[in-house]
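Shown here is one chain on its own, the form predicted on its own, set out as structure tokens.
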Amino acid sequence: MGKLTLYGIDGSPPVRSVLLTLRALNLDFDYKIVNLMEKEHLKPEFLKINPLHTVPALDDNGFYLSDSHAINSYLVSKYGRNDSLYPKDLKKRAIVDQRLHYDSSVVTSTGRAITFPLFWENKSEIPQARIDALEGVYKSLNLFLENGNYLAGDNLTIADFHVIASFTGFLVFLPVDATKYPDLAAWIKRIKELPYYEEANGSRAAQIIEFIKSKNFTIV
């Protein structure tokens, strides 16, 4: 196969799923990083990969494309030895597929509405409604791991990867309670004890979580 080629930034969940994806692929791949501060996503040949504009793109030997659901997806269903990531039958896809939709959703719009004010707009008193918001989606999960040991049943997913990827960075505002979400507090240790996690998510969240931090934010 022709190289494959990761656009992204570590502070971003987005790409950190993907990278989640392709290390438990176990595919080679180049991994270049854009800039955003700099700009480096709105030039010229960045455009002509994304037009869009954002990160992840990927680079499948000409065939581009972006968002991170798409990918991982993609990459699944083109490179996987075999569906569990990503299943064929339709009924499981059905249940990957709605955990996939409501991270796209409900989690990210949550987290956006705590982290845009506060990264973008220097505002660093948060509402407490935004974090009982944040609550909510954990309860959510919660009931979602009631049926197995993942989010989507009792095998490991992409909607696993994607949740996760941003659950790094939340934890910083409200961290889970396990006498009151004990089944996401397993969930949450049961990923970071996959061998890939550290170097796809882990160590590269860290700098976005002391940018966090840096915030000095409180909760009003």
Second form
Amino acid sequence: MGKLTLYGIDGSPPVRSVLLTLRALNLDFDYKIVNLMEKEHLKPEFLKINPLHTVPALDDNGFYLSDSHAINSYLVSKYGRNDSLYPKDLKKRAIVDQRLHYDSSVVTSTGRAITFPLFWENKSEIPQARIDALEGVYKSLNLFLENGNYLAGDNLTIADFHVIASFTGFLVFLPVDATKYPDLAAWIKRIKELPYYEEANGSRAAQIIEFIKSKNFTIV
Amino acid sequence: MGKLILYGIDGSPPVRSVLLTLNALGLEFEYKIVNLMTGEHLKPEYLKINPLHTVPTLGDDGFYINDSHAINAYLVSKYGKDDTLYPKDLQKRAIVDQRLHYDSSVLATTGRALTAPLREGKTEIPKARFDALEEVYKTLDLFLASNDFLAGNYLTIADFHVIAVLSSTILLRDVDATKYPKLAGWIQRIRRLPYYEEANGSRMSQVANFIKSKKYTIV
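Since the one above is the form predicted on its own, can you give the form predicted together with the partner chain too?
What follows is the whole complex; the chain from before opens it.
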């Protein structure tokens, strides 16, 4: 097997979703930090690997790939000992794919609407409407979890990695009300019990959580 | 084969991407209109098959899935005579998946943000939304730098998703062929597909009339 290199930074939830997948698959890899604050993603060397200058980016022995969902699907398909993290069964896969695209189109944009002004535009007031949108996401996720212990059914899949990586930040803005969203609250606990969770996500999110708290945001 | 049912409405680009896939695969299906304007997507019967109340939803003999990308991948995998529209080769598939998620996370939202003010009855569209669209055109042109289709040298479902969105956005801001020659060439190429008119082209008239009827300024 050639060398796997992951380009990214701990603060990015999509990067952490790939770290969760790499750990779950027990893969060896190089982790190269791309400092977004210092605009390292815009440098020619990184643009060669990913002209979209986003993180994460994967280099698998000269094959470059961007987008965390594409990366995670690829890693499981290529290196997984079995297909449980991204099932080959067409119906099971369709459910995982729908969760992955729900992450791309709703979860990340809902999160970004809250964090972008705070991180990049120095605005410390968050409109209540954006928090309400986040609660809408909690409601949908709880709905998904009514059908099984994990987001796509009875088994852990990469869908769970994407969503939990975003959640570590979300919880600072809006805790999960376990009386309203009991399945979601239980799922968070369940994922945190994974043996590699702390290393891949928990410990790496700490800095970004501190950063968020340091902004002294208010919800208006 | 059980009955395939597509729930949706012509005005929705994701629905049109599924119509393109169904036509490309030569599949028979029932098309059930879900009128978003009158809140049909919020009715109990629809919530039962898609609690997220979005379109499209696909029913395959009692199995329901939503999200157009998941639907298209499923249709090709299950019914395709071959895998060219959604290749099984891991590297080729990964590129298609990246284009599909680019659609979900950037393209579709950019398109919706551009038309949102008009749909909300406003007469001003922020310039930033047009700038975001230009960025998208630039990126798509980049994807097409060395190949005729978005994910390589063959047509894939990625092309269906993107043409469905672009057929709406070009009504507000055309693709400048001098700036984005590859993208302009690709649009012509896709329009020549034998099923393009039936699946997408002919279904644009309501959207086109709506946009043409709106007076707006860019602010």
